[in-house]
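As structure tokens, one chain now follows by itself in the form predicted on its own.
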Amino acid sequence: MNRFLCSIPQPGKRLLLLTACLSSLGGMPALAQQAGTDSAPTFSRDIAPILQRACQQCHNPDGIGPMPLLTYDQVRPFAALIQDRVSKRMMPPWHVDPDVGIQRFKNDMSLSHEEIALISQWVDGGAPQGNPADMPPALELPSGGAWRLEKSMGPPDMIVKSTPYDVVANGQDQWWTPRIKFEGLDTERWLRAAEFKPSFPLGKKVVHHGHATLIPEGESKRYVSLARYGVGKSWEMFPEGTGLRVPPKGEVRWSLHYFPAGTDVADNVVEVGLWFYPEDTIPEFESKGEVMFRVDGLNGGTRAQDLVIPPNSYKALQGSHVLQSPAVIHSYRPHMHMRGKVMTMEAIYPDGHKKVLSQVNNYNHNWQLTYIFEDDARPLLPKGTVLQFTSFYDNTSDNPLNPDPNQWVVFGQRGVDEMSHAWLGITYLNEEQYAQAVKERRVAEEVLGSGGTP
């Protein structure tokens, strides 16, 4: 069995694969539940303020995780592979390259080089529980079917739920595409964040990824982009002062992309809630949401016929987006399939100098991460800025996640297949807009050293 098995998140078959992982790694070791010396790690003082912050999202009964990981006795059987996951950066996920680009994030969960040296010292000392006492305060996580945004803003002021789809035990990737009628609002207001909810439990393990739209009653082109959904990723939540305009009526179209995790699923329905500034509110900046700035397809034909991978072959794609009108970039979030490992976002500047922003250099599809920029590190473009993305592909033995290298891969919304895209939260601005937001940026530098990137 492939080792890299066992960090995939993969729905159903969890606890399966826990088992032939720690036959992989040669079993457990004895670990002697010793109090250690003052000098070495120990679970109570060291090791679970680190699981609490990098861990216990997911890694709690109600999560997502295939094992809960809150107290000793939960963790101690695992102690061996979690050095193992975390020495290799698999656990948790988090795949921006640490070396390029801008580093600072509001959801950054990977862990420091000295994190893992401190789980990795404490395994090798026998993994020792030490004094209970030292134990930090439990955190107090939301239930598996709660909002995850209600206890910092409330419950949502309106949800929109989806028709019910009955998910087959076994099969392939399967897609709902129903439409809605959107009604509740008397007058067009602002969002100020919005959360994509699948069914608890079951729902959570079957739904892969999903968009809800809205199109505007009495239009066909225009649309606003409500929420969007992956694994990793339920919310969206805007800058302050900064808003998605809703109309107060239309069709919400829904794309949601199932996959079987071996129980029957019936009647699965994912809602989205929706919070508004108050009526009277107009916030400063009118955002898009979450814009597909796509990598391939745009020299003038068809979307992604240029998207061929060919057996044992590796592809790289670039694609590149003048913009124009200034802008801000909150977050970012790159979207292949299981042979895309790379994609890199830079900007070459109106004066010709270039900068990468970021790049995402162990991509895995299982998980769907957005990656939120720090207020004072959002990427802040002027006018005629080109975005430029690069996608790298591997379909040989190398890449633990590829299903078959010896098939040609093409476009398509299968796993299996393929894509090339990004997705911004983006805001654009006028060039007044823009002055001031440098103009705020260089004080705060000057003032905090923020080291923010205009």
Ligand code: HEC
Contents of the next structure:
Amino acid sequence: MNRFLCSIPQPGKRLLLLTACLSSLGGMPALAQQAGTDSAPTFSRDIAPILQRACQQCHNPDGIGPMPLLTYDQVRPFAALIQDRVSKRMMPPWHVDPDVGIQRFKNDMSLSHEEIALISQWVDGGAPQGNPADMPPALELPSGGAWRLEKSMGPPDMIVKSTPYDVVANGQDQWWTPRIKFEGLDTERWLRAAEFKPSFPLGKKVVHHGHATLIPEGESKRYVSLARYGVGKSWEMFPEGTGLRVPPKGEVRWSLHYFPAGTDVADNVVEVGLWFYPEDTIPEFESKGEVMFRVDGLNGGTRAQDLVIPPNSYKALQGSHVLQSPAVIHSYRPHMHMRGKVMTMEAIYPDGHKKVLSQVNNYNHNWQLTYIFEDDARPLLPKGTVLQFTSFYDNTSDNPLNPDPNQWVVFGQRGVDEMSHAWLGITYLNEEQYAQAVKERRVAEEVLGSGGTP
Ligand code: HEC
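Taking the form predicted on its own as the starting point, write out the structure of the form predicted in complex with the ligand.
Whole complex next, starting from this chain.
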């Protein structure tokens, strides 16, 4: 099955790594060599393109980053801090282990080892501006209140809103769980994409995470996960041919987790934008959206029994789930709290061999990132595969996010308590669809020439 789970590094990254290896042999600065010049890296020529790709989506005047990083004058005072944050892999926020598991993601904003080295070299060299004529053209950045998906998808077909909530300036976590009638559609429709949008500018500061779930009218068992949000994760788009079935009527249940940010935020409303397939289109695959796979609280035990972390100690926790039908995984989003450090997702195939699909090894509770696999890199798993999650907690003073290593930590909703589960964007397939998907994957690999042995 190996071959269907490609973990080829991005071609660009591979090339850059190669350049880095070659140049380290030659003892020459990598990019200077690549650019065919012996000059040290400059902001205009070498650094600005990296910031455009990996930083400016957040570090712009309307973005969630605390300072804009668009011009040399804006960046220069932060050069040393930038060097520190990128070399510790704290920025950009991307916590997947770059050396383990599948590395091809649709929303990858991480820096390659080479880019990190280049930034560091630029800062060590005095962070020179270089020739302003070398600057790439400025990016067109969306305004703070815009839908992220609007550029590629147009305006949403439908907007669902929460009811207003007053977030006080100071204090602890606050939850808001309104239930709102949903009667916007004439017939059942298939969702192609959804985006969760806190208000701008204040809502973005106080909404920590949230869900909007639709309970279809007259059905008690089915729930439709319309949109889920966490800082750093706001939208979801299904691959062509895959969708989420949305009933015409029902009730939207909101679960909003606010965290105060020093100012009162009155009447805060969250919006969810929905993009549907055309009315007469029924996609071949029905996705379940993001589904929770527990790592804590398995086997019917009380959650507090299996998640107890003594003071100044470490703890590992494992949870396994057997797939009852073949499945394809679109995205991976581990969830833990302040002591969480690592969550590994492995597949144990029916023939017994085991493979790490993805591993977050630098988890940071302040971010709720989702790692969206490239279409042809999505794990394609046969029925009977065991999905095994291992989470690891650090309740010592070595963990910079630990508020107090002398506390006992148990399961709970607050950030200072702990949890452990993964949200997987998943579509279950029947055997026929699975066989077809395997065949297509094999053809694609042959065309791409990436090979791999079964
Ligand atoms: C997804 C949004 C996002 C991206 C992308 C991003 N940042 Fe940030 N950055 C933030 C936020 C939010 C903070 C403040 C919270 C924190 O430190 O985690 C921050 C903090 C920082 C800080 C620390 C500022 C301080 O005063 O402590 C630096 C330096 C920084 N970012 C640099 C970068 C660089 C360089 C890149 C690109 C290589 C980048 N960031 C990419 C959102 C982002």
